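Presented as structure tokens, the chain that follows is alone, the form predicted on its own.
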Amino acid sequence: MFRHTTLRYATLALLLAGALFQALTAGYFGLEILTEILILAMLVLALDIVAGFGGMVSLCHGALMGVGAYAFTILSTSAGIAPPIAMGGAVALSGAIAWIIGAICSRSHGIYFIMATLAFGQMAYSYVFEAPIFGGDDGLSGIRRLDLSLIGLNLNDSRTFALFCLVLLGAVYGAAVLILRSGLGRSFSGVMHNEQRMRALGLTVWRVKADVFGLSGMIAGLAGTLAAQHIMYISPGLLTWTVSGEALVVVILGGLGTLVGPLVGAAAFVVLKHEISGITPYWHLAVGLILIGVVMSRSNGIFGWIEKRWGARLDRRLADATRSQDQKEVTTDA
């Protein structure tokens, strides 16, 4: 079962400030940095409950972020409906599409797993390349951001914006936590150890694998909802495999199966390819060699290596403290 660490908590906190110091006094381009950065550790976030907590390596995520980013599109311009219900509307079609890809795909495992989420993902691609309705290669524009004008909030502001979206990825990191603590989490890690054993014991295995695809899938679409929003303008581009793959990279590179480690990850990877590329194009060179060092240093992402230097530490040092305190407790007590 998922828990929290003391470094774990450091680690959050370290973060949240970090956002919060940013968001507060950076300018135009440093928010669009850090907007950035909140909406791909959102993407990252829900491929690493299937894939670090299930063993469900997906390469469609990015087509399901880009399912919700149209659909939000389509019903808040073409359908007219309010930005609000739009998004919600998204999030919940992002989450039933996932869900039928996680009960189609739950019987498969390893390299066959992935090559069927590529598929599905590519599928939606040309689908939405060649369907007029979605704009084609030119893609889809005109896109307005919610009105919280009624509570003060004005999301056209890069500043607002950015805190909006520091708030929605905390509530849905509170919401993966929840969602591997329960007893769908706890099955989901069952299955990935020993899927025999569960299927024995009763439990419905593809029926969990896809429930917790789908609620990965609906966290994917609420940020497509957001990256569309921010840059008020889309195209097919959003949906190809290369955005699942980089989210899967930002996952490996951060720490697979930590939860705190691809919020690491994606701040690492979103200002290395903004640092390198003002020196070199080939910052994908850079990135690479450095991913490289990471898998061959046999720790898991960077906050794993972290975790596995200065976790057990920092435990240590807290065990001895609190023992020191009894010690003196009982000493007062005698």
Contents of the next structure:
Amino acid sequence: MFRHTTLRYATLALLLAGALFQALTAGYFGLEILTEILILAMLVLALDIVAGFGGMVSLCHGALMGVGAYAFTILSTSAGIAPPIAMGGAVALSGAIAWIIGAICSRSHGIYFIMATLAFGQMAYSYVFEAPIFGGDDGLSGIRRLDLSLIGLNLNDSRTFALFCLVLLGAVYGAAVLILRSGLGRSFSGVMHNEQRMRALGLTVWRVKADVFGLSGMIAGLAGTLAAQHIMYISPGLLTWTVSGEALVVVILGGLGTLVGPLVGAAAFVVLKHEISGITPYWHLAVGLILIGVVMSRSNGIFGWIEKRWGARLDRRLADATRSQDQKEVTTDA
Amino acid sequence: MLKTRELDKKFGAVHVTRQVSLKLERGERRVILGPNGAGKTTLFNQLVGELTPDSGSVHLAGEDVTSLTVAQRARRGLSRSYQKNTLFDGLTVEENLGLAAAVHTGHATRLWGDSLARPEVREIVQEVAEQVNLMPFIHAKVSEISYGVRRQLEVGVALATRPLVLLMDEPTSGVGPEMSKAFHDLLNNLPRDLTMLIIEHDMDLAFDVADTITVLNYGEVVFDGAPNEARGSSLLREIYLGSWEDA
Ligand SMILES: Nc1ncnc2c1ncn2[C@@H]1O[C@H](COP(=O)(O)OP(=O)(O)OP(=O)(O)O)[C@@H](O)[C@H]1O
Ligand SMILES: [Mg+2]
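Can you return the structure of this protein in the form predicted together with its partner chain rather than the form predicted on its own?
What follows is the entire complex, opening with the chain shown before.
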């Protein structure tokens, strides 16, 4: 079950400070990287909710993000619907599709679940690739960003758009915490710990899985609408299974089932990618080596490693501090 | 309250349940005795729906529940504990009980609010923790409590759904005689209107709680009656040779 610890709060504060600093000071290229991180972070949050807290290791989250991107694009361009409503519609559609996938796959576990979600992702990919309205291999362009001039914001400005993504990511993080702490989220964790027992207690397990998978799909879809607005061009490549695979790598790299870890993972992954690809075209090798290192270290990703080393110590030190403060109060009382 | 009619189940050539007909009145406490492999757990699995019988039916509070799922039967008031601990490892005692209580109170599927913080849920957790002596361990994780306490929690989780009928599969298996005795005292203090079906290995302990006794042997009911009749039965003596002599 999800818990905030001192270390998690501290890490969140650091990440937020870093993102704000970057958003306010960086040039065009830095802002592009920041936005890429924020959108990836949203996708991996969605994936961590289902994989880290319910054991539903999905290989279709990239496709769900693609559904969000394509739905937003078609609704806001050819269908001529106002972009905010198009965003809402795209999020709802991704959620509905995810709910159906979740319901159908809820009886499968482990490798079978992974394969089933992969199959759904590939179906979405080939449909988008083949169907004429999606523009095939050429993709779709002419995407406009949300018009927020009413509140004095111009999202066509990279800095404003990055800040916009940051605000949405913050909201999504808050929503993720609320979901995991709700009755639904608690039962979802219960199912991961012991599905048979939850069923014996009277829980309709498939329904809980489908509901949380649907919520997670909505978040992935929202990330898709942002990705479309960021690049202002989309292609079927968004839905390829490697996008899902990469998201999974980021979640594992960061720390499965910690919410904060995947955020760290997203930042580390994108920065590494850009830093190393500047030096050598074999940047995937470097990421691979790091992933192997993390897995071999037997800790739960980068953040899990940090938590293991410093989390307990930090909480203990704080506990000591409050205790000595209590003692002081006692002595002054006496 | 709980009734079966001619339940029958075969695993391949092994006939594990033979035409089992049982009847429990409301508030009845019935103990099932029988040697290893007699088919006691298999019978439980059919009662709660984890296994489908080849033929026969299960009735709960007057309703035929044979075709209902495990969860549907549980929501109608049928709850069980397992012979092998089936807990939420990694969670605390409080969370284990809370997850069960949340299902019962309908908070387990809500998106708004923390189910474990609901007053109704907390009340049940508190009450069950007192009923099965878990208060001292309420904030401990499952991995931090002893095996004996885990056995208590196993029953506590089943109790936290506030069942009409509670099935317990060898609740004191593997714990020492003293702790078993104490546990049976706890069972005796549970509300009188709770119907209980208890699989038990130890005869002495069985007599502590039983209103009625059923003996299974090779999947068949070979005895159904009051405890004092069971004591005198020569058939039981045969089946239970070792432990019976001591009793
Ligand atoms: N899923 C299964 N497939 C095949 N045979 C099974 C299965 N489950 C149980 N059996 C067999 O059915 C018989 C009854 O098993 P069961 O577990 O119900 O006995 P039991 O009375 O609970 O015994 P114990 O006192 O050891 O718990 C045993 O011979 C067992 O090997
Ligand atoms: Mg058994």
